[in-house]
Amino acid sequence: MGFTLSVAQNEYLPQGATEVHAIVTVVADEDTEVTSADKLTEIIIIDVSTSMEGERLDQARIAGATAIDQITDGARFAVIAGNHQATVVVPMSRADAATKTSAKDIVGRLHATGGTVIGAWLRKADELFAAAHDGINHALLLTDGKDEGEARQALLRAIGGCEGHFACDCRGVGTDWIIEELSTISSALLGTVDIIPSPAGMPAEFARIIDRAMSKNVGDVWLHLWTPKGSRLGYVKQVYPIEGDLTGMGVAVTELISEYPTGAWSPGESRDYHLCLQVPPSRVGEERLAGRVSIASSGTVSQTTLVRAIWTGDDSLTARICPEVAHYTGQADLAEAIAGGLDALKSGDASTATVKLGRAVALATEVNNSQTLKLLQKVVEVVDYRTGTVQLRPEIAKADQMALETRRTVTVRVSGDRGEVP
């Protein structure tokens, strides 16, 4: 699979400035060979602790069967039933009509018992992926509760042991699970996290996740960054379609080159990354290459795009705002405002919550993030979108708060119709 890169930035800096910002857009080739199914491995992890008894487990059985049906014939798959331990109820198998039928029968007979030790589920999945050898590895993890059967450090060690081995999409059903726990897993394992408010929503969500996982074409993909001597990386973040900080995941290739994992890609997929590079201060008239960015996939490096710095005394040039940089900076501020508002709401500080969530409404309006606005409207009544004048709703469902918190990092791209009011 090949990749095309482009960069958006204002390369002009005032004298003495040392920080360069750029948005790098990466697009995977649409016209590429379909990945052989035997390179795909899927593990479905279903919480079967006591709290899942009843409708949740009933729907989880249906969702598990739905997910199994979505697995491409020839791909490898397994199912783990998770409670205080991790039980491999469907061993690693090649997907075909017979193995799928058998797996769905087993999943249909799952029963609820015991507690919740998510670290054990992750370690077991890692063992199964290791035995399946190289390929594009993906796990779907479902739980309805918090990780109360192990120490926090034990979970973190389990997550750390899985990094780089497989991607993991996490879903919490209901409102008794802990967002921070699943977010930590999904961030480290380059996946997503979201709420399934009602058990009835599980089958459709499982089908969507597995369909996307089966579309992945290449898994060993890294953002390849060269910086000259004297320069250094401030940060690198994925900013579309979802925010994620990759800075701490870098691997040094040489003294000047580092690579950052991006996870698996599908044909035609497009993502944006925000680079902040620190460069030595220079005088007016000087120009410097701040960095070179490419994509490294299975040992092959794609075309390179350049990030530049030019120092000038022309205020009309340095005052220009790169629309893409401003857009994604605004969405980072939006996510921060939501987090602050929800934290205040949880602590009972209604005044602070109103101010911060009002700012979030104004920011979401400015960047035209209609999906986030819809989520905010379930928590606040909007008086004026552009000024962010809002009132907290007298009754706020916990599921609505959790949906806003889990989806606050979902972003939109720059559009020509900025600031549209619903």
The other form holds:
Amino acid sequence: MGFTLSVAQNEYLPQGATEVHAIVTVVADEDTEVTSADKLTEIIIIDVSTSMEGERLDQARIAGATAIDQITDGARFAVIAGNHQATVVVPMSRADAATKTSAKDIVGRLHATGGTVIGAWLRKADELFAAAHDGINHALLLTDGKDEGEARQALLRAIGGCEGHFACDCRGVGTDWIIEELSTISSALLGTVDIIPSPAGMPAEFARIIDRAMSKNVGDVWLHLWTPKGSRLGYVKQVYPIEGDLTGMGVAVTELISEYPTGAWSPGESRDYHLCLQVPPSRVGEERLAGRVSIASSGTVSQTTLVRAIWTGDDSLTARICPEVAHYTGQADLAEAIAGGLDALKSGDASTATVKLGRAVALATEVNNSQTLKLLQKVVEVVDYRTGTVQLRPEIAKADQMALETRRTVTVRVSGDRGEVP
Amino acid sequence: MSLACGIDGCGGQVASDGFCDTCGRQPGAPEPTSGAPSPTGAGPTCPRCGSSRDPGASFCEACGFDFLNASTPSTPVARPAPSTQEPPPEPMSPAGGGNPQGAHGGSRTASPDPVPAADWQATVTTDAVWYARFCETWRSAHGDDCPIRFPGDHERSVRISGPVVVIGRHAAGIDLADEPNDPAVSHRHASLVLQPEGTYAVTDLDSSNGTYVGSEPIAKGQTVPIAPGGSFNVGAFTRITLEPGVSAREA
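For comparison with the form predicted alone, would you give the structure of this protein in the form predicted in complex with its partner chain?
The next block holds the full complex; its first chain is the one shown before.
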């Protein structure tokens, strides 16, 4: 699959400035080539701890069956039932009518018992993927509770061991799970995290996730970045459709080239990245290339796009604001204001929470992020959108608070139009 | 990439986009550097064999030299030296057993190889002796048998050129996800870095299972020169042997 890259930036810097910002848009070609299902491997991990007993497990059984139905014939799949240990209830098999029927039968008979040791589930999934053929590996992890019975370090080690081996979308049902635990997994494993407030929402969400996973036709895609000698990387972040910091995930290819993992892509998929580069200062009138960006996948490197720096004494040039950079900087501030506001709310500091969530409302209005605004409105009553004058709602449902926290990093593009969120 | 940058003593080379590959500046644009050689696009002869070249040709008709991608020996400026001090290339004995490597061993290893930067051939073979060792390591680490099976004898050759060749699963340089597909190789496993003397050195890219020269793993950040005919091991059963390409030997 080919990729097309474009860059938005103000390349003009005043004398002495060294920081260059650019938004790089990457679009995967609409491929004519049909995804070959045998490249795809899916593992569904369902929490079967005691707390799942009742409606949660009833819906999880239906959701599991729905997910299995969505798996393309020819792809490989397995199901892990997770509690204090990880049990492979459906061993890795090639999807066809017979294997799917038998898998659905098994999932329909899952019962709840025991604790929640998420690290064990991840290790088991990693083991199954290692035995699978090389390809596009994806896992869906569902839990309703907190990771227990293992040290935090053990969970982190388990996550580290899976990095680069498979992508993992994490879902928490109800409000007793810990956002930070699942978001740590999903960031490291290039997936998403979200809340399913009511158990009845599970089947539709599972179908959506699997459908999306089955649409991927290239895995192992890397952002390939050259920077000049003497420069320093501020950060590399994905900023659309969801924010995610890739800075710490870079692999040095040479002294001047690093690659950052972006996971698997579907045909026609489009994402934006924000690069912040510190380049050596130059004299007014000089130009320097700040970066060359391309996409490396399946043994090929895409066309290269250039990030430049031109030093000038002309203030009218340097004062220009690149709309894309400003837009995504605004959304990063938005996510941060929400996090700060919710932290204050949790610690009982209502006045700080009001100020920060008000700031969030003003920013969401400015960047035209209507989805985030809608989530904010469940937590605050808005008096004035532009100024961010708000009042905390007297009763805030925990699910609404958790939805705002998990989805605060979902972004929109400059035009405000909303792409499909993975 | 034949034009030397030269701005403020920069030893980099100018890429096809007109910017220096090291410092990012654009030599020639505002103040033309005096005495700089003409860009590859304009050179009338092949920098390796001296044959006349067609304007617009990507490869030399006579010797196959890659005008667009290869480092040219005519460039007066050496590539930037690696950051760590290294001994000159030494002969690397093959990692025990396997195919005999003697064909080019003897005479070439006495002094640094004079072959200029050109294409090389990387021969990727399955190495039963290495595999046995890998399985032993697996057993002592995991307590059970290694799930990876030895795929039998395989051999294929990959032509490599350019300053850096990345080795890994789906890597641009040497793709080890190709048959026989070594599952113990990382996505970005190792890279070959062209040395000023025209040979390659291997460095491990923080891979899961390491890169071994002889039986020694390459330490983080270390670069180990590979002499012509020398080899190294990656993954569960893969051995890579480097030899000068046909055209490089004739040059």
